[in-house]
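Quick heads-up: it's one chain on its own, the form predicted alone, in structure tokens.
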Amino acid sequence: MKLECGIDKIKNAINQTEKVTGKNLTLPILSSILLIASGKSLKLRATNLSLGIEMEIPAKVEEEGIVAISGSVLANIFSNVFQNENVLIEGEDGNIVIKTKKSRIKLKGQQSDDFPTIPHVTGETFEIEAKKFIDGIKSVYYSSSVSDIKPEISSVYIYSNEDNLVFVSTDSFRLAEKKVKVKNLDEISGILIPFKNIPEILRTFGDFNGSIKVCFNKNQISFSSDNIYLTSRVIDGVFPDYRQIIPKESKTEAIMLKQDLLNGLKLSNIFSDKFNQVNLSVKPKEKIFELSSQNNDIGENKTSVDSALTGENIELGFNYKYFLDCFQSLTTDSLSIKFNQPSQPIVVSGVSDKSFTYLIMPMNR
């Protein structure tokens, strides 16, 4: 192996791929990045068996070759190389030598034959702007269950509905749904992407401006762009039929500025108990929307929020944290909160943007 490439490009590729390397004691090769020099490019490949990534960067290749190198060591080296220049990489008896203007570094290689292959996913495909896909996932993934006991809800569920790609997640205490418009979308019955793989998908394509091609089957899903190929396993399970629990109508509705409610919630949380409980009293005829919380060690608080109210009186408690999480997904300045019975879910949505819906189960008072 002998090649030359730009430091910025290889530094970025190492940072991306190193995040996917595995910490597997029985398969230590998973902690490596596989470097493949061929043609006019250098490919960097990493996997933890649940996720796999391959990035390709342009390089002047004099001698082709393959070598596996510790991902954390590579990341540490290139995070401390600041020269804006080219870097030379040369194979030497199964090891590699990295040369810059001021450094010569020799790194011990590992047996590349042991490196697992990254699956080439075949199946159904669709294309979508990366920003739309990332927006859909970011709008809902925090509502997934972090426990693997029920893998079907420790995931983000994706399916199509007419011209919408729909993203959903729930941990059974709250549920988030985001609809993203996609033209000429074929029917997608359902894909379950594991929650633990979502951060790497967001990190890999979060700043990407182009389109990505998504290919999936019952075992794997892949996301590919010009120089990035990312694969994830998918969960073989059935997501709950959540549409049954979304109330079709409401008995009480409150419309308010998002910032006003956010300020009231933050103040109430100071006095919330160990369960993050904040109580709510809505009295439309008296024009009262009041948050209250009490902590025996600190004190108590009551805060009113200016709202346009309609319907019947209602009182209930809810988890402050669950409510706060959804603010990142609300793109409008005003929001609508709808209520039915104190035992039925609270429905939160933007006033002028109906693409995002959020449900919170009340807490017992």
Second form
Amino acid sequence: MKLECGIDKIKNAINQTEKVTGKNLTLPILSSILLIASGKSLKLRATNLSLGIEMEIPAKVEEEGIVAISGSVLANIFSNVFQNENVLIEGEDGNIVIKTKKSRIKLKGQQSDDFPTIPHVTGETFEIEAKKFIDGIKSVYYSSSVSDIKPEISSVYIYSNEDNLVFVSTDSFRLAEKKVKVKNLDEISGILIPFKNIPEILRTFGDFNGSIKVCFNKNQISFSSDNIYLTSRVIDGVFPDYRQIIPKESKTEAIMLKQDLLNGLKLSNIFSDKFNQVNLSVKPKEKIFELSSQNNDIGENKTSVDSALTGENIELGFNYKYFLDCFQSLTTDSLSIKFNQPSQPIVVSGVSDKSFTYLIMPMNR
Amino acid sequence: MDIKQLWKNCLIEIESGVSKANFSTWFKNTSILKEEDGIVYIAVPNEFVRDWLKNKYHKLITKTIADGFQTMRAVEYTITKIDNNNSSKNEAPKQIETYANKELPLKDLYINPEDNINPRYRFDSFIVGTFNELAYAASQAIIENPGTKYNPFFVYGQTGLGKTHLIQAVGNAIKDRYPGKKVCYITLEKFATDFVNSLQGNKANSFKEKYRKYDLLIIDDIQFIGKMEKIQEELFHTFNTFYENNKQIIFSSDKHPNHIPELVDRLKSRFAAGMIVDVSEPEYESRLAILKLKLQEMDINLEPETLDYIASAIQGNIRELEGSLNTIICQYRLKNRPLTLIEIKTLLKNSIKPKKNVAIKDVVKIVSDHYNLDETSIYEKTRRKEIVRARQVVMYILREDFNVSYPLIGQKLGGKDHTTVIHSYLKIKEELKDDNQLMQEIEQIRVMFK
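Alt. form predicted in complex with its partner chain, vs. the form predicted alone above:
So here's everything in the complex, that chain up top.
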């Protein structure tokens, strides 16, 4: 194998693919990136058997070939090579030599025959702007459960509803739902992407402009653009029927500025106990919306937040962390909080923004 | 041919042909799903594996299957969930259910700081036998009519017989049944500390209010109240408030109220006003039932003979019963095979106490026989050296092995003061440390009891 390519392009591709390499010790080959030189391009492939990625960069290929090289070594090398020029890669009996203007690096390769293939998904497809898709996932994925016990909820659930693509995740203490408008959407009954694979999807397509093609079946999902192909296992399971737990009506409603509530919560956080509990007291008649928390070792605190209130008095406690998490997904300046009973979920949404809904279970008092 | 066996044979053959790393990555979670019209369907966990087996190992697999199964025509790969995922699939509806009930999921995860009740203690895991059926029945009646039926409810019994479990289970049941009711479980020690703190901070009133706002108050280990005069007074007032407002109070103690030392009469009579029940030691059948329930909770199976042995060897205390069971399970997991009865006997040797009920007279007889003395001389008020020694040994054995109280020993051995008994007991204990002769004598005497 012999080829020449731009250093920026290969650097970026190695950084992206290296993140997907497997860290499991049973099959050491998984920690490497497979370099495939053919036609007019260089393909880089990596997989950890849950995710697989393939990136294609343009290259001047003089001699075709395949070689597997340790991902972390490649990433280290290219993070320390700064010249902005072309790089020459030559294969020598399973090893490779990388030549830049100033360095000559020889690397040991691994048996490329053992490198697994990446499934090419066939099934239903749809196209979506990468930005919208990333926005949808980013708005909800922090709510999924981190434990492996119930794979259904340690994942992000995606389905279609009319012309919306809906993203949902929950860890059974809170739930986030984001709706994204997509034109010409076919019906999608539901896809569960494992939570653990989400960060890589976000990293790969986070800065991507343009649209991506999503293809899925009941075992696998793939995202592809012109030069990136990313595929992930999907979970074969049933997401809880969450719609029935979103309260239809509310007894109390509070509307306030996001920043005001954020300041109040941050102050309460200093005094919250090890369960992160913050208590909330709402008295619409007296125009009181008060956060309080206490810690036997530090002290206590009461902070009121300016807000427009309607409905009945209510008092409850909640985990402030759950509240803080949703702020990144609220795009509006002011937000609305709806309450029912102290044992029913709190509903948080942006004022005049119906696309994002967030549920928090109160804590038992 | 059995397809399971077929695949097992194939795997053995394949294992020798590929590297260990490859085998464990690609073949570990595979199985043969079914065989239809000569097509063998192989179950694989995901698409990565399917592609790889198809591309890389298809020939090898086809060949090995064909060796054992001549009529095979083709091999297909199907993605299926592996077994442990199946079990979680069954749990999915449960998840929805908890949501539907709108329960707070956090509730079960920790002891509620507000009422101190451990959610683990429930009636589901409470074994009822003749030893505690009265206490159980009374507690059920209280759950039906809290505050009116048996108020106060006083449970007493030896340590480790499930008193705390019973009273906390009542608390949990009342919480479930009457969601608005405020329940509080507290040990007397905590109650006392709270009281002292409130006195220090000049907040006596807030202390009163704190406890009086509850609808059900459960105080555990009340026997320590003896020397705390102020606490007795405070408890008396708290009690009256509860009683007048028809709010339920539950106490537990290791003694009958009449036997709690220095308990003021007004409290004694108030405890007696409600229901006093004792929890005694579980009989064999209940012990067996408890062991079985514990095993079920831990999802472990032991042989019936083993259970039978534990249940008959460990008498009395349920806590010790659980402890012994845990020791055995620990060894069982370590060795990864069933234990023999002999091993179990060695493990439990230290937990098994000698028979508890023994007449003092018998002890005296055995000891005096051993020392070649007349039995009656032990009871006499004499200070002849050989008799004094024998008498001290009697006292030591009664105390050490049979846990008889000092005053009782003194009384039975000719009206001695309990301090005399303590002195004798300590003296022998001290001497045993470096007197081998005495040690042997006592060991010989002990053998006579078995």
